[in-house]
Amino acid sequence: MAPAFEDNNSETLPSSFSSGSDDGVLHKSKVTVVGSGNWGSVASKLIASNTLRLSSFHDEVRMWVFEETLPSGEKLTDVINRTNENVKYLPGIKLGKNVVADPDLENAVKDANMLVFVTPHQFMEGICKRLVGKVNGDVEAISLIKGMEVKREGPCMISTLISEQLGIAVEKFSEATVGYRDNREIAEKWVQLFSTPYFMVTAVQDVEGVELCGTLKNVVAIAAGFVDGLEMGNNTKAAIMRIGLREMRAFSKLLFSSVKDSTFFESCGVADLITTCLGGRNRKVAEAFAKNEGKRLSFAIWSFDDLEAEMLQGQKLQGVSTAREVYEVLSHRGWLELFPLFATVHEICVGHLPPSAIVEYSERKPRLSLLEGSTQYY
């Protein structure tokens, strides 16, 4: 699909809040954020600050919100629009007065020509089905989603799912790296939309590499959380992170030969992996899981589902479901012994192994010869 903004980048028209008049409306990019969790709200805040500043964008940023009723009895969208704050998923942070929460998905996207997808990856197929035929023909999209869809024919990247179902040319954004395929000019427009003095964004020509970094780092963070929960120490945790990065790189390059080694040294790679393994919800919940291993609380053993509900107040874990999806790919392709860390994380998550197995997997040496011609372990 031809990039939608090739003819628009030369426009430098004055910006007006609400964009109610027709003056310049055809030349401005209008942004909708599809998702309103913690990361979706952060993205909306970043984007809204830039659409006010940059004349090539409409000021208003629509944010699709999956409607919820708060304990006060109020609707979440009403509270966001009244207080300019997502009190459930990003409390205490003002989003920007030009952010408008909308519970109607079709209405939220109907006039947009730039879509930002940022929802739990397991919901994306259903969202795409609802949007078929509902988006503008010239729309561009970016995926901030970490995860993959595993189908009988093999793994499907979320960016591919969006592109195939909606006919949209998609870029992939992971933390502070935008992955693009061909058009650097379009990638730079996304960089411009997200960049702030406190949030630097760069573009790299490697969609699959960027997307898989954002996906797989959550599996490694689960492993790091097990180490923390068992109080194994920083040296062990550092080893898990190093080996996790190694498996991220090897798995990505086996799936997609186009993946570049250099991508793993971008912000989306080693930097994001370190951050996620030191903090973040996946590490936090995995730590609690390891600490509570075998303990009975309220006459029930705490599972990841229990801990997610108890600790995250409506937010979703990505690492556990991604570990399962990765395991399915490894099992289907006969690669389980090549990726002992990934395989062990899933087996611990489903109760087949104890958390302490996270350091025992190293006895299962991968057959490195199978990787020759595709990638090498380092």
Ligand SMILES: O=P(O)(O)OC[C@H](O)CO
Given for the second form:
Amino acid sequence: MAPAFEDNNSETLPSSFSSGSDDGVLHKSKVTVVGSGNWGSVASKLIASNTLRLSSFHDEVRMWVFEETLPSGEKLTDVINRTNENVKYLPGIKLGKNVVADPDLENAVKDANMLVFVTPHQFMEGICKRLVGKVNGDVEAISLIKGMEVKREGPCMISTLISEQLGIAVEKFSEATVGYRDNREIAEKWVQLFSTPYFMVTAVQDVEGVELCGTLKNVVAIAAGFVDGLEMGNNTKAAIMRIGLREMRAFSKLLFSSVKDSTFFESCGVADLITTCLGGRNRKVAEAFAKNEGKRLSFAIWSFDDLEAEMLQGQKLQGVSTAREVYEVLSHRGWLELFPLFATVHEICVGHLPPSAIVEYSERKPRLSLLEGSTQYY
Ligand SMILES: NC(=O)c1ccc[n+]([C@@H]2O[C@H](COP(=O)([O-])OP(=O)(O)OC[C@H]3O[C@@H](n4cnc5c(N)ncnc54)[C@H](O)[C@@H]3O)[C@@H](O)[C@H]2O)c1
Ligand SMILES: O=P(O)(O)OC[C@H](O)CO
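Beyond the form predicted alone, can we have the form predicted in complex with this ligand?
Okay, now the whole complex, with that chain kicking things off.
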């Protein structure tokens, strides 16, 4: 059983202090982070630095770790709790003594009333199934996940998946933007939990817009990586990013008419797109894919799975699976010709087109006639 961090669970306040509850006791929020990858560990560190100084939160931040055995033979959770460092996914960074790694998912969430979901999106269906009936009824949740599911009935945002499976309201966080639906007060509480002097967080009333920015930018990052791998230069890369941002906005507004143009100018939009197309994992692996196109391993050509395993040491790509999921939606709705960049990225990832197609196909002007009355999205 994971250790607990000793902190004062609640304190009796002077009668003059309004604790927002009728018993005069300050009821502190308890945070659990579900996920401990690179971003999951960073988020835990950010949150833990704030829970120590904010009286409205328990000091301890519990972090669920997908347990694995390290080459040394030790369990990752044990090493994190002994060294206070996620030596595999965030090496060299101390997380804060009040971060407690817990390999037992149900145990990690059982006392929490604030849940932070931050695992690669492909694992969320299974995680939600395990959490049904295991979370507190009054829990608030936020998703930091950049991805979506595609169901028979269409695309399903991860925040919706969590809401529907666990029956809880879920906000969204992408980079430094919290997307909320209608409760500004809860949104501000999440902003408070993530904000630091070096990490400014803002809240916008556009959950779907924030979530789709984080999801779709990974597809554009793959395209940017192809451009880098083919050494096509910055002008081509800038054009791909521009077309990508245009398709991100059009696709988002077609799926959810509530999505706001202004969201694409927040950190989760253009800023995240720039950073991920200049330095992200998706870009890096796509660059290697384009450079090695056609080269053969002893038994097969380079595949994204091979490159992910080879280059990311356990970290997971999101852009390749998202490109497939987006392609499914485009194909099902007859929108393939409207989104040449998104469609081409998937065709390249699955080997139907060479990486060089990223320029030839993406420059095609979408046939707006396909979307009667929807041309305002372009
Ligand atoms: N890394 C970043 O800079 C960054 C920034 C913002 C958002 N994100 C998003 O946050 C989410 C989490 O990414 P990350 O960077 O923390 O993870 P990661 O890619 O660094 O690590 C992969 C994680 O998946 C876990 N895992 C592997 N197999 C699993 C399984 N079967 N079930 C459950 N977990 C399993 C691993 O233990 C590890 O914690 C992603 O959607 C990502 O796009 C990442
Ligand atoms: O490394 P990437 O491509 O997963 O991007 C990481 C973050 O999402 C960048 O904001």
